[in-house]
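Here's a solo chain for you in structure tokens, the form predicted alone.
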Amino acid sequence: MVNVQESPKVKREVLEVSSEIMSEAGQFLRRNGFIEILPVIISPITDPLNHSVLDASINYYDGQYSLTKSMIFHKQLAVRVFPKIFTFSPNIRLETEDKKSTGRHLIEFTQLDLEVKDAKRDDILTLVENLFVEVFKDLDKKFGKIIRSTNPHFSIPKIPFERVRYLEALEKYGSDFEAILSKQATEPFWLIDIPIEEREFYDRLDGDGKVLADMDLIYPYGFGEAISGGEREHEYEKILYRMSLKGNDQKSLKWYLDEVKKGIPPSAGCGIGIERLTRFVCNLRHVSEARLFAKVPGSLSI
């Protein structure tokens, strides 16, 4: 049986942290030649994930849709339009109640979503970055004093962020090396050539086969994953392997793959979580505190 839960107060000054990280953010990337587009909140086809949630579709006359786990494929398909877009898009992942207490899941949450025409890691890594910056410098003008009062470790990022590679952090520290990563770290940085294994069939093989052209960028100070994101696969067959290794239905994507059979152009991108950026910025214990109307995993609220 679900628990009914009241949603947890949240100050005025966090919104506002909030309200001018997505101002920033967007801002930024006008300056730098991207146009946002609306979100998807329903379709057909939406993000299998690399892990089980709960189902989250509604039936619609003889059809199904999907609430939107993630703007994947639409961004993929977006950037045949425009080459380089962005925007902020409600997610609803139904995660089972285990992930309630990890400060860091929501079952409706909102990512910056991002994506770039014939774009490489690297680009995305260095765009991040700029991002970063960009947006923290701002935060400090406006609001340094009040986000110090509750969080002294906060400061402007410094770049190039540190690369950790993700089989050399898994052999030297363990299956939890993320966390402890993440609590010995004083700066965010990047996790980067993911095992195939460890992400969705859309993620572009790298190298030799075993590794994808992925990131995941991880906060200091125990604060977790921020972001992921990486180069996509582009080529129908190669797609089709994927999804047979994964275990994927076809018959569920269809409307993806005929797509992709008309062409789609090569891309990278990333989506950075709203909550869990305020929460980084303003030291907060759980992702809850940072928006209002919050949805806990395993908890009903308004």
Second form
There are 2 protein chains.
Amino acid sequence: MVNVQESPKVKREVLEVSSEIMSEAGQFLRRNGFIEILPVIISPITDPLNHSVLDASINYYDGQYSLTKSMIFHKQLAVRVFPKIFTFSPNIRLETEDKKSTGRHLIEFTQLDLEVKDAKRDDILTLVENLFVEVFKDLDKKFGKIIRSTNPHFSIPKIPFERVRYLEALEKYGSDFEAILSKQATEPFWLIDIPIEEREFYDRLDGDGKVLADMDLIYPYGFGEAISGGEREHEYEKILYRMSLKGNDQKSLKWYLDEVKKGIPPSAGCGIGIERLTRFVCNLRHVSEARLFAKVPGSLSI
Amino acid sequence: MVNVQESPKVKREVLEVSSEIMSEAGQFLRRNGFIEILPVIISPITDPLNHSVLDASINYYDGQYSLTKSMIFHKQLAVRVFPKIFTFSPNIRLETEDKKSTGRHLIEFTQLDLEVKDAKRDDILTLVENLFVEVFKDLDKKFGKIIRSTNPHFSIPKIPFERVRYLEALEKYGSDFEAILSKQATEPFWLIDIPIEEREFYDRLDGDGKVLADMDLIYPYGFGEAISGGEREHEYEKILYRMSLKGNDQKSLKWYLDEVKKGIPPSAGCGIGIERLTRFVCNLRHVSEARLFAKVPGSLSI
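Condition change, the form predicted alone to the form predicted in complex with another copy of the chain:
First the chain shown before, then all remaining chains and molecules of the complex.
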């Protein structure tokens, strides 16, 4: 028997907010010199992620295409052609059903995925902070009254956002620090310098050899993780070393490694979950209320 | 041995044009009361199409998800919540390798897919004509010089576009009429009243019971098909009848039929291929030059 998930009722106003987020975020990036590239849904290579999900691949002629878990590798290749790119990238991550009640997991979601050639992590932090301010100002102007009727906390975020070092937070609050800090907070904040064992091989290792030049953005009021990103490894030998630490299979990333050998530029970037941002703005219980045709882990839905 | 396709070199200017097309087309639709919804990449239901392609489906728990060939059914459901919607929808159609040299087929492409509740075909024709004029005017202003350096025919299309009846064209020019007319033309034109055997079950059957209230847009200078669309069947009994004519399996569309039973509104809409539009504007030999990470039928590429 197939476990069938009824589509939750999505409010018209929530769809309007989501649409406006995409419009304003895209236009903000264009004003800042970015171009939009088309998303990639199937490829012989995809993000190995730092946690395991069920396989999502299809056969084509004598080969195999994986469904995109994130566009990380394609973004690294795209900045060879244009230095500032973004895309609204639909990602498939076949999460297991234990993730169905986290409030923030869907097996299909859309990331506003951006990458900047030669950028440092701090450039991305500043860019995203300004993007948030512009998007929230725009939402306030167009939908402020409606949003405040269901979200009493709605406000323009104050920049710069606070920066919290991962290891310091871990020491102070224990392993549940992210949830604790998210609940205490009233403003979004950055979690930076995430240790090597918590992230994928492609986040750039910082000078000390233990933490990465990367970050998560965490929403306040318990809404949790919003964004992941960082500087990227771009040198062949370092990438091989980092893959070996993680146990990533070189064969499955051969297409990527061949391109790295030809040369890819240093870059930094991040992915912003559109459904999670919509959920945060509209103060929704579950991210499935933030889009039409939401797919909750563990069951099939339309 | 996997047949490997080297990614064609995509020019930076072509990417900029493609990005601008998405921006201006999206903003035109927003100015006309549309909202953008998020794309759907996997679903138990997808477009059966009118020609066969290789299977693209994945297993998840006890069920199966198909990769989206078009968002037709989801658009019909979405207009229950908001009357004018669009999305940049990545579609996967695992075409066979005989399609590799048509110049206009990729197995992964993006459609600007739009749908309007209670609309007639003529409403969509007028909307799209105005969208084309606005997009071309915008491109001319921002990239006119660059575009004209490789496309001597670039001009703002004159509206209204000519409307050619499918059966009349077939009678006059024979079965190859579409290619012949596309080569002769110097302006985009509509092919309307496409007969029932040429299209999917969901295009609405017109009064005479033989032709459909639907259309294709055809580019001039031999660039061929640009857009498909039409009014949709929305009544349960008529949909079942049309599916029986086509031999469509009711079981595979059960999720859709269950929603139709609950009621879906009349609507009309279309899908505009972004890569094909970019190819036409930039006068490119093959649609694979119109995007990064292009996937040509019959081989694997990154």
